[in-house]
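Take a look at this one chain, the form predicted alone, written out in structure tokens.
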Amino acid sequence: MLMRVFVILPAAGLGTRMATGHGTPQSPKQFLELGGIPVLIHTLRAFAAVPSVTRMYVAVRAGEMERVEAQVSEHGLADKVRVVMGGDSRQESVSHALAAVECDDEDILLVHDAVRPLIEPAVIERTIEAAQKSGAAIVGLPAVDTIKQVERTADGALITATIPREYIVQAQTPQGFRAGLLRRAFAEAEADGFTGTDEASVVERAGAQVMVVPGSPTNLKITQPGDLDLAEFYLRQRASR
């Protein structure tokens, strides 16, 4: 049987970090417009670019979802996109749409953030690779300032190590892994109460090995205002080339 590629989505998120003129909590930063497009679709768009994408699962809350399923339809995606209902966290709304998609143990499953709409297809193609080849790979970026391990106090933070770089990579996504693993320790974080800082999280804790491979700068996370203005910039770059 030939391995399918799945995506989930997870777009939940209020955006309480974007300054009012960017994004609210009653405009998320999934939703806003880099280049006159939505974020959300950007990302989609990057994903449907990809042969092996079998299907793309985006995670909203209940009172997005026709508007995610307009702008899909718009955007002539709605046949390879479904729309399922998120959870009050990402680790939520992950899981929602893992019970929603139909495949096989051995089936790759992508996740990745939303707003992270300039993730290059060539980089998709080696978190696919990675993940069939190892069970669990995600993207990640080596650590280029000096990294301090600190202790919180009341007057600050004391560091208290310095963690050498070349043991550090800052993650992205996609991360990707095998359905049957990635369920398997989606649900003993269940059972047990866990909540992960990411999927990688989830998955190491279940007792598997994740591969990191080279991700890139231009694979930005929308997260804080400038960054919107730091997207357009890079998507004018790579319309001119």
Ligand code: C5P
Second form
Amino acid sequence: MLMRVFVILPAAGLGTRMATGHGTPQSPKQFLELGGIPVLIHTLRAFAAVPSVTRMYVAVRAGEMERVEAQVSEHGLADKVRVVMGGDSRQESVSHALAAVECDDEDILLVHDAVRPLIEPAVIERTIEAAQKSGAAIVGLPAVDTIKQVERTADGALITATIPREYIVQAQTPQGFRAGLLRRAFAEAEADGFTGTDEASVVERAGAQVMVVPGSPTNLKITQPGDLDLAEFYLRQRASR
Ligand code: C5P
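Next up, can you give the form predicted in complex with this ligand of this protein, since the form predicted alone came first?
Entire complex below, previous chain first.
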């Protein structure tokens, strides 16, 4: 049987780190526009360009479901996208989407930050291939800075160790898993009250090996003011190639 790929996009964050500090609540970053198109739509388009992707599930806050559904239709993506309700944490948002995905244990589930709109289809394909081969694979970027472990004290951070750079990669998304493995790992995490900051940490905890495939520094996570300008720059550069 042909392998199917499903994508979960957690997009229910509040974007508090994008706040201007002027007391005005900012639009969550997944709805900010990049080259006149919402960030989330850029992300959905990248996955829609991968032929093995069957369907995408976007988890958003309850009050934003209608707006997102309208945007998805407006951009011609309605037949491939389902909008589901997000949760209070990233893990909960993914968990809600997991409950909605209709797939077999052998299918591949990719989880990708809605706020990484510059993901390239070739990197998505690479992740799918590795996840298919090994059961679990994420995109990671080698660390270029020297990494310090610190202890937070009242006077500031104090270095407790230097972690050799060759042992470090920075985890990005997509993160891909065989669906049965991801479901089992999420069930175990929920039973134990464990919350991770990415899906791999949940799967590692369940005892599975997770491969890392090379990512790209342009796959940035739009998090802080300035990231959007940088993303615009990369997008223009790509258009002129
Ligand atoms: O919080 P973090 O920066 O890891 O957010 C990464 C992604 O998870 C974002 O796309 C954000 O919208 C999403 N998220 C979510 N539900 C939450 C919090 C974050 O879907 N409750």
